[in-house]
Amino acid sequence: MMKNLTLSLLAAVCFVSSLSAKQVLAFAGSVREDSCNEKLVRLAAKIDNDIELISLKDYPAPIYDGDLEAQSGLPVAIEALQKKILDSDVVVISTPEYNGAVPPLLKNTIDWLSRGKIGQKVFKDRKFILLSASPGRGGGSRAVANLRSILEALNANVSLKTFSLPNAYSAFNADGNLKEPSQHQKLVEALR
């Protein structure tokens, strides 16, 4: 049990020296109060502070559509999504999952984000790590491997390592971490 536990914090102390001199971002696909996948990427950002947390709900833009964009331009929120993000070096999203795809509002800043002058450099040059938590036994999985599938398509480097949590509803303690340290372990390990 010693032996686990000295593991667990040398894995720890790894993947925070690792990422402290990179900038990291993460956010979650959902901006629901008590969103499930907002409380996972929290607690990324416990396990290392140096990540940086944002939220969707500071980013709003109206459904894509390219009349739109000819007419107004990129929303002045997307702009300033881009720029945080390419000033980023990883970008980690924990995303929900809606009729096994990813939720709308996070497709729609993707479709944002792609666009405009800069918008293919925003998913190049920087490292993407998926994340989900689901209330079923899939953890988000299925959207996962669609959120993938999008960010390859605008040429991403995505980490092959994915953490997906089931039973998100009673998953967490009141304190914000995982009740089970395996899965606390499985997230470490995907985030480093």
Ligand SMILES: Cc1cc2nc3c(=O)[nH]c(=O)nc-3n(C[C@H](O)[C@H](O)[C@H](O)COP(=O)(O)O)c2cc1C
The other form holds:
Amino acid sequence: MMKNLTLSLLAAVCFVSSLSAKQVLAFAGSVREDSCNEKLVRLAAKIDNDIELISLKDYPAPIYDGDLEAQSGLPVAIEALQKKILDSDVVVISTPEYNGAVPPLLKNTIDWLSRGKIGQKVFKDRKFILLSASPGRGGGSRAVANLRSILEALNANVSLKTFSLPNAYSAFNADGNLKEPSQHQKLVEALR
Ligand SMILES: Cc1cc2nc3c(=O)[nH]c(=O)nc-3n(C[C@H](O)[C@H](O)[C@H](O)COP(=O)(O)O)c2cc1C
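Can you return the structure of this protein in the form predicted together with the ligand rather than the form predicted alone?
To see the whole picture, the full complex is given below, headed by that same chain.
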């Protein structure tokens, strides 16, 4: 009886400490000043204090070109981002939708990330949570589907729960929260 209780307590402590040890990284697929996807990941970081927010502005890379890679290898910023992702258990990405797909900035970053010695490892063994925001009615959900297929091609573990924010230009309060409580709840669910 006592032994069972001790084992249960131990399991509970391990569970809690494994949750608190989770490293969560989040970024938007846009570096635009007033980006609604940036606003969405900022809100995600407000909901979950453990989320580390980064910007692709700090990880610039030229358009992928095999000759460039053969000459100079991976851009230094991409190698730094590879390491950052490798140190994470969960990666949250909020993608804009450009003509029904992910924008070139995000696709180019993923293409570079998938290269080099650790390129394949970057996408394995961690969970990806996908969000999107757009001024349109679909909220960028086609870009989320496109991003899922790109990441799954890289053997990533992509969460089935996603969140797409429609009418995103008018969806946020001045304090960065969502005006609509039901939308806020859906975001919380996707991050859970
Ligand atoms: C080239 C281009 C294509 C776009 N295509 C779509 C689209 O297919 N669906 C959509 O909802 N919005 C589309 N938009 C509007 C974007 O959702 C909008 O610019 C949004 O603000 C981009 O995200 P951001 O605010 O995070 O930069 C497009 C914008 C551009 C520049």
